[in-house]
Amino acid sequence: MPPSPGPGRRQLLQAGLASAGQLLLGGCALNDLGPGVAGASRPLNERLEAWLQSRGPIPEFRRDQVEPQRLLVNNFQAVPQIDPASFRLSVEGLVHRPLSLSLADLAALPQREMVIRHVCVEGWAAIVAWGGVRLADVLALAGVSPLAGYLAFDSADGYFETWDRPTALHPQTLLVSRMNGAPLPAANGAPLRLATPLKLGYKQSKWVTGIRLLASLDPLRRGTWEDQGYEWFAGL
């Protein structure tokens, strides 16, 4: 059996920080130390998690290890009704070539499948085979400006997320249209959602309709749950 991809790396990070006063705050949670300590420890947390991510691909699982029964549906709003024929993904902001991509446009790009563990902040996890196009390939089509350090993702259900640029460019970050060898179900984000082994589930937006490249983040609008106190980086 191949090594576990996400949790082993995160456990190593947490163990190292535990000896330094347990300042690391796990993925999303607001713990008993309070927002003051959370704010003080977050920059260190993000730098260390980013360093772990920069060390190469996350090990993946075998296809026969997929756990479809363990992937729970946890939505922000009701499942939106999206017509695949009229769907367009917009890519705008700090790019040289703004895009409006149909599902056929996305399907014409190189496709990739990865079998990774999806980890939810609520304490459950599931091994999933996600299939789709690398987000980095879409961004390459748009020609991202060197001034862009962040991405904002809009979703059809009103969910909102922001990411750091390095995670978006990671080869294991996908815009997903397939799950476990079949078309992505509507309840799981069809026609297009984010998937990566690098971040907790609440960062992986469903029903993605728009991507905007930004030079900086609005401190009052960092993400649907982040604006309520969850960790912004949320790395594994």
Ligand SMILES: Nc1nc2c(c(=O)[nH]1)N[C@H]1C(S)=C(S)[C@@H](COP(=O)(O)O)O[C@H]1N2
Contents of the next structure:
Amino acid sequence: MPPSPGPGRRQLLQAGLASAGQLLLGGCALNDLGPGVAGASRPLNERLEAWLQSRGPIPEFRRDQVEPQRLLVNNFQAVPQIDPASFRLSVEGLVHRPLSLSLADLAALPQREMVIRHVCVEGWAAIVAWGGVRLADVLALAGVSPLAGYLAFDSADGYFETWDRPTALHPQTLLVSRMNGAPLPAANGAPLRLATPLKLGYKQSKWVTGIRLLASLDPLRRGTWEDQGYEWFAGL
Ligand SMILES: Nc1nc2c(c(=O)[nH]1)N[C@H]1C(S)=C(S)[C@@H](COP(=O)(O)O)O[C@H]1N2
Ligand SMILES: [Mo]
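Pass me the form predicted together with the ligand as well; I've looked at the form predicted alone already.
Starting with the chain above, the whole complex follows.
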């Protein structure tokens, strides 16, 4: 199935991971892939990693190109109330050192800013400047097991997402606490959300409270929208 922008992406991809691979790498034989197959994450992730490396850095925009008025708030539930003082981000699962990080712990890591286009599958897009830490830096603190091919992100509003490992480790995938030069607003995911130029908006969880490193995906629990038929990989 060829990649197509916009609403064409809202297709039911019943074969899950194999479809994600075909979508990206049309023609490659990924017959051994499937959410339930032991070790299946390895060939998928190896191919994705090579593909992401071959793309190089995703071009960014200038700060004066941000489009604050175009970023629409898209919430499936009410905005959750989160006390920044007691907030902790947990990192658990297939890691050597499970973590419980405060916002101060995250602020002590190297801070990045990137100006990218956020693309919602519902037909709007906005250039946004996101500020925060590389997800890869947080994962390095935890020490990810080589067996961890996938990540699950839990959010305070009950939203959840699962990602492939190479996208999570990409240098332009951030856990952000700032938006357009100011603290991240509550409606946009404060205190912590995902941001990446590599995936559609619905992959970019807001109000992230937990990251779990997984060996395989539960085919019935791949994400809030994915379980309704939206594409799992959702690449841009
Ligand atoms: N926790 C959570 N994260 C979420 C959502 C949500 O409803 N809950 N909506 C997603 C969708 S569909 C999009 S397009 C973006 C919207 O981000 P924004 O509200 O900051 O524009 O957040 C994504 N992350
Ligand atoms: Mo979206």
